[in-house]
Amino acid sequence: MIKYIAQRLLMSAVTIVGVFVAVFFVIRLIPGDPALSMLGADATDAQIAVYREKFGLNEPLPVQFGLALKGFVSGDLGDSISLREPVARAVASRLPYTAELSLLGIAIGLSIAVALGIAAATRRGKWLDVALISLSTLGMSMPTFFVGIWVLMIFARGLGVIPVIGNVAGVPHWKSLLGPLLTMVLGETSMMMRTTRSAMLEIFDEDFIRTARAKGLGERAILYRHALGNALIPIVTIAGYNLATAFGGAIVLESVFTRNGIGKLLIDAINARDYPLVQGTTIVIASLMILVNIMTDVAYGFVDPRIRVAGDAG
């Protein structure tokens, strides 16, 4: 297992370098001048020249790349042009908000999805199963921003439970979290519920389930001890996938609810043409997604010991 993790981390390092190179050049293809974006259209040529000199924007592109790569390899993400502070500090101050939303959203969504998936699987073909499948299909078909807008319309404008703008002084933290959290749970539950249902139905057809029933084992024991335990691999897979994409998907949620996480930080950086901040934020998001994928693979070994044994033998 240790050897496998080391190999994955090595491959991940290569991936992160690739992300850095891709983002460095792609962000510079976006129309717009960072100097003009920050100084405004009324800036003089002298002011623009001083600004470019200060942040190294007047250097040739290969020189800028070499300096950025040198800093990246040494662990320095550079300084934000728009925020006037180190990128690492800016990202670190916003990361807890995104992590809180992502972890809570997946935890709550997974709990609800497993319960609903089991209920649908044990009532296959009945009205509850049909209703849950229909609702999950509807949930998977709606984009996150669309769900978020409806959450705002209902709970902010209609009921007044949550604020329209999340980062307003004086608003309780739970109120600013409720809107994006509810949106995430509604979106994530649908796919995980369908996955749980399918996995449980597949296990129900296995011989060992029929043997357990023939021996007189209770349905509750069969359901939770044997069926659910063997259905955890696809459930863990979809939960890990959803958690990894939640960090990237936070861009949409945090923009809709104006939540000060790394997703909104990335959008603000793109609008300001803040190259170092875009690069640093993207690298952090990519690193988090890769880390979650590795943790998901490691979790397989605890869910199914046969996978851990096979990995150790390899």
Second form
Amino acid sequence: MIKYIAQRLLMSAVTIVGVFVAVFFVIRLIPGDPALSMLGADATDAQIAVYREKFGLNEPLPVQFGLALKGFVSGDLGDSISLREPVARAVASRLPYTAELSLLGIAIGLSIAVALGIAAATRRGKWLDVALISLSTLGMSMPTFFVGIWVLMIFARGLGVIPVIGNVAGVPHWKSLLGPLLTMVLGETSMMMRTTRSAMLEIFDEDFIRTARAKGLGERAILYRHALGNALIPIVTIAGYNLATAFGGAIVLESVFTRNGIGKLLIDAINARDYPLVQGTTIVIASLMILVNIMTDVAYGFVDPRIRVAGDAG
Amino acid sequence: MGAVLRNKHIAAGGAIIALMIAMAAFAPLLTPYGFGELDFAVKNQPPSAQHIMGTDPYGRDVWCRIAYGARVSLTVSLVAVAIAISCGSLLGVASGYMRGRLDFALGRIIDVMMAFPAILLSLIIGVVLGASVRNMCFSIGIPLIPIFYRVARGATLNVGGRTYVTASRSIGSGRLRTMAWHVLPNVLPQIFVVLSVGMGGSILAEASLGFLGLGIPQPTPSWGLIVNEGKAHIFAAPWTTAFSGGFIALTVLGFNLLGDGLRDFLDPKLKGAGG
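To complete the pair, please output the form predicted in complex with the partner chain; the form predicted alone was given just before.
Every component of the complex follows; first up is the chain already shown.
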């Protein structure tokens, strides 16, 4: 198991370095003087000179890259122009909002999805199954912003139970979480439910289910121990994938509900042409995605002993 | 063909998509106004006999803009998917067939691309390229490359060891010829299934980028732009967002149904399994 995790960590470290290289060079493709684009249009000549010296912009590109990498490794992502604070601090102060929403959204969505997925699979072809499949197809086709706007219209404007604008002073924190959370759960449940359902259906056809039934095991034990236990791999995969992409989806969700997470931070940074902040936020979001993928891989090892053994042997 | 249409998903999805294409193609015949026609006397009007889907903050007919917007949104999505398919399947087939160093190197590049949520990658590419219809095709298309790469590579690994591929090599065909004539055609059906899902994803991406205000710029009406313009007046004139969002959801639904149906059709073993 340890060897397996070590392998995954090594591969992920390579990917994170790749992400850093990609973002470093892509940001430099933006037309214009990097010092000017990094400092903003109202920078003075003296400021530009200091910046060029600090980040070695007068040096050849490989040296510049080395300096940036050194900063990255030591946790220095540069300074934000629009916020006038270090990028690392800005991201760190916004990250809890995004993490809280994503983790809660996936946890609640997954619980509902597994319950509904099992219900649909055990009633294959019946009206409940057809209804759930149709609803999930519809759910998967709805743009996040569209669902979010309706949630705002109904619960903020219509019923007045949630605030129209997210985390502002005077609004209890949990109240500002309700709108985005509901939108996220509505969106995330669909695909996880379909995965649970099809994974369960596939397991129902296996010989060991017939064996379990033949030896007189109760339906509950068959369903939860034998079937669900073996269907966990695809369910963990989709949950991990959804959690990873939730950090990206937060960009839209946080914009709809004016929630101060890293997604909204990124959009504000793009609109303000604050390139150090764009660069830093992008790297952090991509690293989070890689981290979630490692966690998913590790979860496989716990869920399925065969993977654990194969990983150590290989 | 009859058998294809008997699949309910394909029939329903296909019908929705056909309707959307017809709406885009015949937009001038279906709409009584021009998409840019301003009339401040009727701004933010609810749906009525004159304006069946109401008017936007500039007094423009919402139905008109949606019909013309379909042209831009569908074309951009199609071009984006074409970019993703051509790059993704060529690289995927090459990777799966050649194996070795090329496969390893391409695999790491794809890993890096997949470390970004698609919408984030689109945003960054958009920032670097600048906003225009043409650049939007790349912003949406490039993040889709890994999906097609992985499908093409997987299918190639499966096909690569077949007798007809070995036979082609043994009668003296070069690698390139073998890949183009024997591997690629047998990989295409699987790519075909992903195409439909890719189209749905592209429509969603264009709309989401538009919503964020980082989509196709004025004056070309795209669905994303219409959504964005409606956003500021969401409480005073919700119909702009409701109708444009509705058309976007319906189109994505059409592509998803079509994709589901095609998968069932090409792989009957999975029929009804969904997921």
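Predicted model, so just to flag it, every value in this text is computed and none were measured. Residue numbers count along the first chain shown, from 1. The term rigid core refers to the most C-alpha atoms you can superpose between the two forms while keeping them within 1.5 Å.
Core-aligned CA deviation for F155 between these two forms: less than 2 Å. With the core held fixed between these two forms, G66 has its Cα displaced by at least 2 Å. Comparing the forms between these two forms on their rigid core, the Cα displacement of V292 stays under 2 Å.
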